[in-house]
Amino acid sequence: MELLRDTLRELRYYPSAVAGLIIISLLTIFSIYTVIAIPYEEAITLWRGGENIWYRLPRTVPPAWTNFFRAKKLPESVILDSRQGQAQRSEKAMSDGKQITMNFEFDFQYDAFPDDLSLYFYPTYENKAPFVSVTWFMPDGRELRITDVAVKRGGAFRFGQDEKLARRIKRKIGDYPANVALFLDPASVENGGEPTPLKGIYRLEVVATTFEPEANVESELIVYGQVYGIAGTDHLRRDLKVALMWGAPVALAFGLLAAVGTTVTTMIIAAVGVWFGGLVDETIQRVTEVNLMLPLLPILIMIGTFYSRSIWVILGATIVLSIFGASIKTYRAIFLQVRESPYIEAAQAYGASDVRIIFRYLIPRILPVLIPNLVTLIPSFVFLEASLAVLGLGDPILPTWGKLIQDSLANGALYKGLYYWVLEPSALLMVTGLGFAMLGFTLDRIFNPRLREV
């Protein structure tokens, strides 16, 4: 505890260490919040698309905050669900059923057209499906019949894919896709100008006729925007926020467990070899020299390709392959000096056991070397996990920063101008590495007086 207090007191005089501590603290708090706010099972469900949750999100759009830096504001998604009371609803009784009218209104004040539109139906009936008529009303008073169709369970109408609507739009408005024609300002194209959206209140009227007393119809209108949320979406309409948030606890857990497991185990093995010497020490040194010749990354790639890509398997393999690393030589050199100290001879004289001497007298002496090495090792393992994911060998279940980068590269994000998809996880990886590097280098300077500036 006294060593910890002295170290923290020293850290105050190094701005880089303070900045590193702030970054690490924020990442730790963020990771804890993520695990609480989005539990593991929920995160997996969100990322793997359970319960058909992706359909509400636009495809490959940047974050909504990018609008602050644009002269022309891109539209955000509009989601109106009659089941949530987000539509003006009225019912009129009929002979064998009823007529249900639902009006969806929204204010459109953007400088670009939405990406697409969809209308989802949720009917309940026994034998005869309800019949629905849909009409679109524009701010200038114009209206356009969208469709007349019988709706079945799980039915959906996608404006941009309906051929009848496309022909109707071409005849009445012009040769434009549905997402443009329904928002088009006619004045903008009168003299061959560039199409621009008409701002104002838009209304979609859904009139459903049921043919059974207990039948009912609910509907949901989705106007897909060109920006979404705080992180944007990918090619599968997934919210990147989930992977960016869960990437933090995964990265920190992998880096910390790998660093602690490798460093502590290596230190103990080096201490055992030095203390017992002879055949034990020789065996440890030969195993270390052989292991130093083995390439870590190719071996991990082989494990991920032929055995398992589970993050726990990769973590275990990383620790096992890193135990007999170059650090064991460094620790051995220090332990050889410590073993000749007078207090070690005194401990032997009063009958201290080998285990006590190793763990109470040898190991504590190298903590000044161990702590900085431990801190600087964490980001290297974080980048190792991300590198495996970028190579397509990441955990197939967990959403991580490396998986985001791999997905973006596989789908040509850079060539399509989807820079946010690559930059967001890359920036978080760099910030994580920077925080641990600044703290680790400062700790090395504090614990090793020879590195201090004169």
The other form holds:
Amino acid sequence: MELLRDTLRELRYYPSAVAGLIIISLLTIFSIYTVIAIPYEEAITLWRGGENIWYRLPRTVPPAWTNFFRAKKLPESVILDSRQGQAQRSEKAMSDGKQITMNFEFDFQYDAFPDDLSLYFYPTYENKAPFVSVTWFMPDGRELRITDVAVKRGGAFRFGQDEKLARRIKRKIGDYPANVALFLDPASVENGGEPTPLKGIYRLEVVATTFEPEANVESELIVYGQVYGIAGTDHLRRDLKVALMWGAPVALAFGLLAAVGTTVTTMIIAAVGVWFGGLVDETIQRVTEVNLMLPLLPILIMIGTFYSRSIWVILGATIVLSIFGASIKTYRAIFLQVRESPYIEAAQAYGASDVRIIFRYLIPRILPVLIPNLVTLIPSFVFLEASLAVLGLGDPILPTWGKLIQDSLANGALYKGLYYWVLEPSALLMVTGLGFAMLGFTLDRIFNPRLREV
Amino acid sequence: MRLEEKRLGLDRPFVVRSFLFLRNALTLRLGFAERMVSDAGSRQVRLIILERLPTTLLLFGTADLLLFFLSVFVALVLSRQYGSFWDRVFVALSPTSAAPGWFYGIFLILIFASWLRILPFGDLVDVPPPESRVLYALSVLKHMILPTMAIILSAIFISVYSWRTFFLIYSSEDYVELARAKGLSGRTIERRYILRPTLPTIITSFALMVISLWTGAPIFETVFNWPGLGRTLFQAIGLFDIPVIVGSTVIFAYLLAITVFLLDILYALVDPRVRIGGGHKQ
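Previous: the form predicted on its own; requested now: the form predicted together with its partner chain:
And the full complex, kicking off with our chain again.
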């Protein structure tokens, strides 16, 4: 306890340790917040949900704050749902059913065209599907008939994929895809210039006619932007925020458990070996030498391919393989010195048991070496998890930073210039690694004064 | 069925089979691949691996040697200028070595290949490969810049930091003071009185670093699309080709053993104390 207090007091004088401690505490708070805000089960369903959950989000777009650095502002998504009162809705009774008018209005003040547009319908009816006609109104007063269609349950209209609409656009506006044509400023292309969007208030009118007294129609307009949220999205429209947030607790848990598990077991084994000496020590020495030869990553790869890819199995294997590592030799050297000290002899003289000597007399002496070692080991395990994920051997269900990097590399993010996708998880990994490494290095200097002199 | 079992030796006990496998592994009889084929068209795991081994050795050998000499040089220079600006920079940057090589690789690819477009994304040579030998070598060299840089970046700060600390500790020893008092030149002192006694320690720490670099090869080569042993292992995982996975792992273990063995010999060369019988001759 006193050791801890003294250490903390001394740490204040090292700026890098203070920075490291701040990073670590922020990460811990962030992880706790994540686990509370998005519980484990929810994170998994969200991440593996697919189109049903993420259909509202655009595909592979950078985060919204990148607009701050751009001269040409990229559009954000517009999502208007009539069920949530985001459309002006009016009903008019008719002979057997009613006529429902929904007006979706939004302000468009960006310098680029949206990615795509979709209109989702949520009708309720018994037998006869309601009929819907959709019209697009531009800020300069022009209007365009989009479609007239009977809507079934789960029906959706994708502006970019409708051939009739494409033909109408070609005739009335010009040879552009729907997402460009609907927002095009005609003045910009008059003299063969680059197409630019027209800024102002756009309106989409959906007029639905129902043929049953109880029938109803609701709809949702989605204008997919070119930026999204604070983290952007991936190739499956998933919000990267979920994976970035969940990466933190996973990385911390993996790093901490692996580091603590390895160092503590290594220390006990080294102490036992030194204390009993003879055959025990010999065996431990030889096992260590053989184990040092074994390549950790390829063996983990074999375990991942043949046995299980669960992060906890990999964690266990990592700990087992790292126990007989190089540090066993360092600890052994220190224990060998300690074993000869007079106080151990005294303990033996008054009849302390072997276990008592190992745990109460030998092990406490090694803590100054052990603690910095433990802290410096954490980042290497955090990166090990990421490495396995990048090799495609990450946990199949949990989203982690490594898996994000793997997704981005596998989908050619570097070739396509989708830098945010690579940089966000890498930056978090780097910050985590640096935090622990900086603290560990300083602890090393404090506990091993030989390094501090120079 | 029985015959087949006998032919494959499955009727013998597990221990015997383990030793048989050991013998096969030692003689590089690693069996046949299930799906992968070597560039020359063979299905033998040994040929597949031997074909990829030279590229791995080329890349990692170059990078490790460069790393070693660069680190020793920079560490010596910094130990001379203790407390200077660059010294502080290296000390401050030393925690960045917590990240492995592939991690820096991604950044380097992002900057030099994707953004500036001056160096290739990866691979061994241009497509199509140049005809003449000189151009071929130059092309390989160009493709090696980024991976080598990534390896060096990932390890140089920590090694410079720890080695410079060793140099500083040793340069405050009494015999170094004495040598200085005798009026020996700075260069001689560095070479004979500082470098010589620290070399064994440095070589040990370098050996551990080389081992960790070797271990990281599968992912490193995957990121750089470098057609070496590591990427073979990665491809084998993708194809679930068990003989190749096992074979590559065995070869990796050999490489580690050979590295350590070579370094042990080197150790004996630089540290006369560990030479067997060295004491008797004097």
